[in-house]
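The chain below stands alone and is given as C-alpha cells, in the form predicted on its own.
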Amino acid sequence: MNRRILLAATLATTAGFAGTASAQTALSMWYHGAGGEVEGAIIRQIVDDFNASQSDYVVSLESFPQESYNDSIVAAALAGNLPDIVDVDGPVMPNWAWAGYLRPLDIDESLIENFLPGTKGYWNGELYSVGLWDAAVALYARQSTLEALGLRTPTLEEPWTKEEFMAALDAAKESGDFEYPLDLGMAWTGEWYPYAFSPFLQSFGGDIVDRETYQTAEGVLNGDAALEFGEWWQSLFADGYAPGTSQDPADRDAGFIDGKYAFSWNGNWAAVNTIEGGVDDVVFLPAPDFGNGSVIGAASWQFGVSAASEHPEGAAAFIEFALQDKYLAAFTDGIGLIPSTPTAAEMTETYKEGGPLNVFFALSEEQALVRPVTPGYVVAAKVFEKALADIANGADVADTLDAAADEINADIERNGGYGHQ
C-alpha cells in the first residue's frame, strides 16, 4: 500500500512539472545573420536570457544567410509558415507590412524615445518595428591629405558645398598622388545604390518618389534637380574623378588604405578596419551639400511581429527585452555598427563621446534620411540602381531618368497606389 502511495506521488509530482513545462509557450524567430560569428553569439545571447529571465515563453532562433533571408520570408508567407518574431531590412519593411507579413508592433514606446530616427519603422502611423543598431555613411579622408591639398575640414555645421566638394577633387587629381581622387564604391551592387547614393539625389532637390503622396516619381526623379544631379553623377565618372562599374572589388575593400583614393564615400562598418589598416589620421566627414542639406541614409535591419503570429504579445515581449542598452552596445563592440541610443553608445569605446568613431552617431543623428517609406520601394530601388549604372555608363541623363520614372509609375499604379492614405 505504502509502495502504491509513493508511485502515487510520483506520479502526481512528474504530471506536475510537466504541466508547468507545458505551460512555456513557444515562439519562434528567424533572423538573417546566419555565418556572422559574432553576431550569431549575441543574438542567442539574448534569446537564452529572455528565456531565463521569464516562465511564460521560449524562443527558438533558426538563423539564414542574409542573401536567402527575404526569399526564405516571401515562402514561408505564401505558405503560411511564418515564425512569431522576424527582422527586416528597414526599407522593406512597408512592403512587408502591407503584404500582411507583419503586423503592428504593441510596446511601449516610451522605450524607444531616445532611439535614432532611422531606427524606427513606421508605416501608415504605426510602429513595426524596431532596430538594436543603425548605420551611416561618411566621407572617408586622410587628415593629412586635407592640409597638404589646402583644403578645409568640413563639420557637420558647415559641410561642403558642391563647389568645395568638386574643388577637392580637382586638388587631389591635379596632385597627381592618387588613382582616382574619390571611391564611391561602384564594386559594390544592390542597396548600396539607394542607400548610398539617392542622398545625393535628395541634396540636389530630387528623390526616388516623391514623399507627399507616394504615388509618382515624376518630377522628383526626371525633374531639373534630378537632370542636374544625373549630369553631374555621369561627370564623376567621364572626367576621371572615380571609378566606374567595373571596379575592382579589392580596390573598394584596400583602395583608400592603401593610398590609391584621396576620399571614399564609405560606412562606419569599414571605419575600424581603416584605422587598423594603417591609416590613423583618417577623419569621417559629412557628406557635401549639394543645395538642399546634407544628407545620408538610415535604418538598417529591425525587429518586428509577424502577422501570422498566435501569440503576438509574447513576441512583442521579446523584441522589448531586446531593447536594452547593454545588448545596443554588445552589437556595436561586436560587429561595429551604431547603437541606437546615446546611452548605449556612452557604454561602448568606439562610439563614446570622444570615441574614434562617435562622429558616425551624429552624422545619423543630424544627416540621416530613411529612404521613401513606401511598400513600392523594393521595385524601385532596382530601377534607380539600374539607372545611375547606366548613367556612370555613358546613357543619356534626361531618357535614362525619364524611363526610370515610367517603371516606377507604372509599378505604383499596377499595385493601386500601395494603401498609402
Partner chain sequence: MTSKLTTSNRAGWGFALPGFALIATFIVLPFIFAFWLSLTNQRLISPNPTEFVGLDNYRSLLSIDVLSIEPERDAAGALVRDDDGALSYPAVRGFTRNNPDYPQYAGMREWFRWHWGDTAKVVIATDVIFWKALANTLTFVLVVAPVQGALALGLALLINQRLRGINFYRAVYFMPVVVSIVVVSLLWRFIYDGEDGLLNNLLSALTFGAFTGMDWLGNPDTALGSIMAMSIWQAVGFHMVIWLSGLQTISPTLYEASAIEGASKWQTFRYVTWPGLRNTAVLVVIVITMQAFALFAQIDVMTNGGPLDSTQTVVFQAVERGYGKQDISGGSTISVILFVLVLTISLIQRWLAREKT
The other form holds:
Amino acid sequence: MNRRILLAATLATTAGFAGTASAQTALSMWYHGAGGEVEGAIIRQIVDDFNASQSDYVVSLESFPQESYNDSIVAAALAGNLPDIVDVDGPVMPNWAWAGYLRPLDIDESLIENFLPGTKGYWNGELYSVGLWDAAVALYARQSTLEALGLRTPTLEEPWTKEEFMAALDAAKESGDFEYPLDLGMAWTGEWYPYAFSPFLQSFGGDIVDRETYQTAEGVLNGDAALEFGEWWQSLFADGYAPGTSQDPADRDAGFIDGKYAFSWNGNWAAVNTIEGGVDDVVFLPAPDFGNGSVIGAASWQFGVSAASEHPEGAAAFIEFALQDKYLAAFTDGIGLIPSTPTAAEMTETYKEGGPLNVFFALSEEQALVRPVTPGYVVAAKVFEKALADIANGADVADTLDAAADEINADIERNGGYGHQ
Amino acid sequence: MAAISSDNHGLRLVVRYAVLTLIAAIFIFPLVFMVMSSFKPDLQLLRDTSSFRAFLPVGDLSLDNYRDAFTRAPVATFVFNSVLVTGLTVLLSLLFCSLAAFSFVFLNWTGRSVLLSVILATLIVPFETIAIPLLLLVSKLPWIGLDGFQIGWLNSYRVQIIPWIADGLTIFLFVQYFKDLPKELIEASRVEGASWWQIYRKVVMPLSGPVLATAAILKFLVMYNQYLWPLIVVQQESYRPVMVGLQYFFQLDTAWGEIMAYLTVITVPVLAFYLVLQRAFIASIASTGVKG
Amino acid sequence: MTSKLTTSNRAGWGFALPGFALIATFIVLPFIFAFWLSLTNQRLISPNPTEFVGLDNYRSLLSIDVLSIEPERDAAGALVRDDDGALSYPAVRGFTRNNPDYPQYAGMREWFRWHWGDTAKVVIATDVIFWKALANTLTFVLVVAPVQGALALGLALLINQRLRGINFYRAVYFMPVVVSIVVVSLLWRFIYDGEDGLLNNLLSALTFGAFTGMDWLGNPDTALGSIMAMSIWQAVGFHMVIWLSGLQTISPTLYEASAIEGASKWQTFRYVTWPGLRNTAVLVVIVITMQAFALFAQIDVMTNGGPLDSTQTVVFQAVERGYGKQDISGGSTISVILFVLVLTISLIQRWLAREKT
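Beyond the form predicted on its own, can we have the form predicted in complex with the partner chain?
In what comes next, the whole complex appears, and the chain from above leads the way.
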C-alpha cells in the first residue's frame, strides 16, 4: 500500500520533470492548522496522496495559525486573493457563503450519507462544506469524585436534571475539597462562549436567534426561558460555583487535572491530555438536561471551495478524496477529534465501540445541535459572548439580554435580513 | 556630577546601589518568570505560577521546550524575516525622517507649516483604524521588480516595509531634537558656502547620536512587534514575522512552556539591538559642548 | 529664522518630500478613505451594495439624553419605599423599549444616574458602550500621562549618573519595553490572577497574611487600575530613554557653573536641568498621550473590555466593531471621532502653551 503510493509519487515527480507538468492544474489550499505538528503531517499526507493519485491537479498547501485564520481569510478575500480550497469553521460558513467567498460544493452526496449531522455545512438548502471530524463537549469528572460525593452517574438516556446537577455542585462545594465545584472555561474568550454555553440556553428553551426565520432574536434570547437561563447562569458565579471571566488561563488548562475543580466543561480535544496528566478515572458526562433535553454544540472545521477558484471541479475532487475513512481515522488517532463516520470510528482505538472516548461519538450523534445557521451568526456570537460575560459579572439579566437582542436585531436589519430564502 | 564628600561616600554608594537594584527587581521579575518557565514542563510551569517557584530554576529543567518550539514552527524563518524587515525599515526611516525634520527645522520654505501640521496630525491616527483601507490600497498598488511588472503588494517584504518607513512620531522626535541644536552653527556653515546636504551630513548628523538611537529603538520595537499588518497582508509562511509566529503556539491545548521558550528566543535580537545602541546614548554630545 | 540664508524652497521641499509623500500615501490617504466609510453603511463582509448614509453613524454613536424618572407612588399617591426606606423607581427599559409614548428614547440604555430631590436623572445613550469607552480612555490618559512621564524622568535622572555598572541597570530598566506588549499582557494575567496569582501571594506575604487576595482583573473597581499599572510599568523605560537623550543635550559647563555657585540639587534641577528639557518634555507628553489614547493590546489580551465594560476603550471598540462585528463603517466612525477629539485636545494644549511663553 505505502509502496504503491511511494511509487506513484515517484512517477508523478518523474513525469513532472519530463515536462508534462504544464498539463497539471495548480490548486491552492489554506488550512488553519499551523503549529499543530501531527495535524499538519496528516493534512500534508492527504495532499501528497491526492497529488500522487491522479495527474490532473497539484494541490499546494499553506497553513495558518488557527487563532487568526478567519482574519487572514477575510483580509485575503477583501484583497481578492483567495485560494481554491479553504477550510472554514462550521458556524462561520454561512457568513462566507453569503458574502460570496464560497461556492456550493459539488460532490457526490452519497459519499457523506453516514456523516455526523454536524459535519455537513448546508446553507439556503445547498451544501457548501464538509468536515472530516466533529468536536463535542462533555462534563469532565473523576469516577472517584462521583463515588465520594455519592452521585448518580448520568447517562445519555438519563442525563442529570437541573436539580441533580445543582445538587452535585452543592455536594462538591460542601466537601471542601475543591477551589470551585465547576470549571466552565471562562478564561477562553471568543467562540468558546457561544459554542459551549449557548447549548445551555437551548436546553432551557431559548436560543441566540429565532431559527424559524433568522430575522429576530426578540423573544428567544430575552424570553422567559432565556431569563431563567440568565438567572441560573448568574448564580453560578454569584454563589461561588465557578470561576468567572478573570479565570487564569493556566487554571483552565491544568485546574481540573490538579484537582482544583470537581467538574470541568471541556471539549473532547482535552481528553487525551487529561488522561495523560494523571486523571486515569476521568469520566465524560453528558450535558445536564435543563428542561428541553441535553444539548451540546456541533460543527467544527470543514472544507469548502472558494468562489474565486477557477477550477472548482478540481477542488471538489480533492475534498471527495479527503473524505476517506482512513483520513478521518488518522485525524482522530492523531489529535483526538471525533471522526465523521461510524466506520471510521471503528478504525480508531479511542472511538471504537468500548474505546475510552466512544462516549463522545455518541454525544455528537445524539445531542449535538449546530449553532444558528445564518450569516449573522458571526455578529450574534460576539453579542452573545459579551452578554454572558456581563451577566457572569453581575449585570442585570433582563437588561443585558434585552440589549443583546436589540443589538442582534439591529445588525440583522442593517444587513437586509442576511439573504435568508 | 557634584563632588562627593569622602566621609559618607561608602554608605551613600551602598544606598544608591540598593535603590537601583530594588527598582531593577520590579522591572525584571516578569522576564525572569518568562525565562525560568521556558525550561519547565507545562504542568509544572502552570503549578509554579502561584508561588515564588515561578522565578526560580527549580524542578524538572530541560531544553525540551526550545527543541519542541523549533520543531513546531519555523522559528528561524520568522526571526530572519522580522530582523530583515525591521532592519531595513529602521535604516530607511532614520534617513527619510531626519531629512524631513531637518528641512522643517532649519529651512524656510512655502508650505512648511502646513505640511508639518499634517504630519503631526497623523500621530493621532491609531494604525488599527486604517488597516483595512490600507490593505485595499496596497493590494492595488503596482510594482516593478526583478520579475517584471505586477499589481498588488501582498506576500512580500516590501508590503511590510514601505508603508512603515515614514511616520509622524519619528519626524517629530527629530524635530524636537534639532530645535535644541544651535542655529548659529548652521548659519555659519551656510556662510562658508556649504550645501544643505553637506550641512545635514557633516554638521547635523554627527551631533544627532542620541536622537538617532532613540528613533531607531522606537522604530525597531514598532516593527519587530508588528502583528495585525503582516497578518492581513502576508499569507505565505515564508514571509511571516515573529509575532504572527507566536500564534502557532496557541493551540486548543496551549503549549505554555514552548511559548515561553519562543518568547525568550525572539526577545534576544531586540535586547541585543538595544545594548548596541546604548553606547550611542552615552557617547553624548554633551561632551562636545554645542549648547550653552 | 527669517534669515535669507535659510530660505530655500527647492531644498526645503526636496528634503521633506520623500517622507511626506510616504505619510500622505500610507496614512493620510487611508484615513480619508476611513472618513468616507464613516458616512456609509459599508460592511466588512457583505454582498449588499454600499449606501451613503450621511451622519447616521455619528448620530447612533453620539445620541445622548437625560431621562427624568419620578419615584413610584401607591394608589393613595404616597411614595413607595422599600424596607430600607429607599425609593423605588420604574425600570428604564419601560421607557426605552416598545413604549409608543417615548419614541425619542427608543433603543437607548442607561449609562449612569443621579438624584435631584426625589427625581432620578438618568443619562441614557443609544450607544452606552461607546460612552463608557470614551470615559475610560480619558481616565486612562489623565492618569497615565503625568504619572508615567514623571516616573520616567525620575528614572532618567537616577540612571544618568556616573557609577560602575550603571549600564547594567540602564538595560534592565528598559527590558519591559523590549518585550512586546502582547507578551507582557499575557505574563501579567498570571500575576494578577485572583485565586493564587503572584501579586496576591506577594501582598499576602508582605502583610503577614492580612491581605486576603483580590481579583484584580475580575473586579470592575480594580480592572482599569491594574491595566494602568501594568502599562506604566511596561512603557516607562521607553520614556526614560527619551528623557535621557534630552539630558545629554544639556552642557556639563552649566552644571559646573551651578556647582560653583553652590546650588542645591533641587535648584540645579529647577534652573538648569528642567529648562534644558523643555523640548523633550513636549515630546514626552505628546508621545505618552498618543500612546494612551491608542490603548488596545492590553485590553484585547487581558479583559476584552470587561468586567462590565470597566475597561472598554475607544480603539478597542473601533477594532471590535470594524473587524469582530464586521461593521467597518461603525469602526471608522469611532476612529474619526477619536481623531477629532485628540486633535482638539492637542490644539488646546498648544494654545495654552503659547499663552504662557
